[in-house]
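What follows is a single chain, given as structure tokens, in the form predicted on its own.
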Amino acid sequence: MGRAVGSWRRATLACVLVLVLVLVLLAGTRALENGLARTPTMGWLHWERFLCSTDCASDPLSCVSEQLFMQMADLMVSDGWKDVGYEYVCIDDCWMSLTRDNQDRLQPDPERFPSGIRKLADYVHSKGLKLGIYGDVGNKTCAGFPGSYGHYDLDAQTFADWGVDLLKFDGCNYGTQDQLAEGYRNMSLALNKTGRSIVYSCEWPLYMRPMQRPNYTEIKHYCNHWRNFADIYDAWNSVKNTLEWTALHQDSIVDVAGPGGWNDPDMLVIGNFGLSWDQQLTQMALWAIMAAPLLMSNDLRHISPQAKWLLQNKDVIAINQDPLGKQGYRITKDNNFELWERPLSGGTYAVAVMNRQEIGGPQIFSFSTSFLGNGLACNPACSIQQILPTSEDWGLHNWVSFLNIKVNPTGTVLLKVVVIGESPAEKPVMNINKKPSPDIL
């Protein structure tokens, strides 16, 4: 009896150290483990309003250097930004010199970056603000510079040491499809091992598309957030072609958004030349809607009292930043007009109603109010604050309302719906893939 008791012993201790080594080596392959982005990422970045502007004699307000990246950052302190929750300053592609060091280490262009990228990251931080900066999966940049295929350490590593808070992790001259996808991994883990908190934002699923289906649950295991659709452009096709696509797939997109991983549908453009008011307006109204990352992409030093109420409007972030967590989607096309939702925290709904039309004068929408919440957003009633264009108040209603929404072209108008009258725990999240028809006048 003793020799059995003594085997069942050696042998559950044997099965024990097993399962230590196997959660050893799990822990050790582990991706993403950084806790950030519970929220998603809001800051300024340079790409869209400045692209590879390498020209500092000729143009030097716009060129890609260090000078621009610490004056968007004096302005986001100044001007109110980093008060309303942006807090990023991100550099994009080309800023880096056309060679590695003798070390092969990334170095900044030394002209345009002539007191590097840790000095620039400490200035930055002087504000109370973090660094973003830019690398590529492959063996360039998109625009030509050094990429970080076969350096995922070491670049991590540098990044780490220059004091990066953000990584955005292109995709261009990737080799094959498994090699776009170790990369992606790989420099996850590199990221996590120099132990500093880096926010990874990824394009994988924009390169992977065109061969393959993404699998987002990996894809979020791996990134922050992810890009899925095509650049943005200051244009209002652009933009409207961004919503379809992500209305378009929403039903393999939508429930793997959360908080530590979103989907991006890329820059703000809010503030430069090419949309029009009510233009602006949507594109906010959507991304807040869709639970995007704000990452304005403008000069903070001329821009427009408009534009700036907007991407700094309290309300429409307070709807984006949603502690929830939960990515709104949309629930009907109906010729010209489009009806998004999304849950919010506390038995909150935030809706859009957007109107496509691009010729003619204001439309009117017309819908029951039991069409939101999957019939529940007003059962029993609600209060319904508009928050776009303006701020107004549209008092009580009940599941059996009807609202007569005037919309103007390519405009948006955003409410917040707040249930009355039942716990919020009650109120299950509508099934996307479930979309019947509104009840349209």
Second form
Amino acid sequence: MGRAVGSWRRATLACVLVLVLVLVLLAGTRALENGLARTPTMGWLHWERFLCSTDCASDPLSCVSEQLFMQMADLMVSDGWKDVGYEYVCIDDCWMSLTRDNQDRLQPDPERFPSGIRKLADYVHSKGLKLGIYGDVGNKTCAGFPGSYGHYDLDAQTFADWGVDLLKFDGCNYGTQDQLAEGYRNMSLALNKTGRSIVYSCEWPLYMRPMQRPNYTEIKHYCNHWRNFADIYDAWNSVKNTLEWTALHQDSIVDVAGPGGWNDPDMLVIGNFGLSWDQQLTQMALWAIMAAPLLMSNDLRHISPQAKWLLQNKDVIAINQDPLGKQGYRITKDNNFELWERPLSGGTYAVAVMNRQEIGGPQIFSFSTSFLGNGLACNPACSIQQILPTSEDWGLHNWVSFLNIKVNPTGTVLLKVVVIGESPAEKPVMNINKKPSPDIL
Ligand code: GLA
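Starting from the form predicted on its own shown above, please give the structure in the form predicted in complex with alpha-D-galactopyranose.
To see the whole picture, the full complex is given below, headed by that same chain.
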């Protein structure tokens, strides 16, 4: 009897230990299993266009205030942005009061956000949209407002109580590298603990890289997207440098991207002042190839029909949001041309040809379809659709076709290549009588 009780106790103890071990392991791996950002986040973010404009007396229409975000939310619905997928209305830096409240919670600037963030979130939600907010892992935000260091749980809970749906977490004023990493991890866990679904947008690798090589597997474990490179400006140089950085680091950043975690090359600046039309086409096309979050920073109250057409182009958005969730990469850089591709679901590829030449007129880039998809994209045949600059059907091609594509300086031609006829029975008859489009020679 005594021995039976003893072994029963031992068995119970073993069970409890196993249970504790399982719980510990689960807690350790639960970091970012929030089920969010299965495709790259789409929305609007105030920073690039509105910066830290806090003087509402002299600039009431452009200062960072609840009115600005309510207007953007209204337009996102009335002007078709929401219908094509833009969902998050995001506040960046400079929304806060310079001090925390008497319970140590972050609070919005009372003049510019008199109704409070909870009310703003309710308003945004009433439009069927989501609200993003901004914080910082260190002692202060980049613009000098209170940081979350030492307050991760409290701040996460405050955001959750307000009904926030996304947190952009900056990395200014972070202290040591260990504090930076701990801070990003702790905020991820704190967000999860609130039980609210909050997309977690990090800048961890950007701040880490000067000192240490980022561990992207770990970063993806904690963040839904992460900035790698300098802030985007409304300038071609900035877009060009972001693309070059991405291509140069593609071996270490492309494979980690996928549903739930994305590399973030920063905001879309289409519809502003600094990019030519061709450069705007390049940004849209390449952000789709890179599976980048599509966070516009522009003034939706004043945007040209052309920029709106580009940002709302459903074919480009479909490439960006492709459910396979693989990030694209640069295949080759040949003189002034760059050839990029992105594998899409169903054996399809998105292909971008960019002309980096900043002098002269349109240039022709010639290449064999055997370059695409490791030789498989057009094997045995494929149909090609031009998506940008305009939508055109380029008809059927095969694995030995040569494409001669004319591209404007700093512009991009974006294509969708659909493989046809895997088995001999399905092999298509080549459409040799089809008149080639003027850009295919
Ligand atoms: C950093 C970020 C930007 C923006 C500003 C705000 O520079 O990288 O995206 O959030 O801070 O101060």
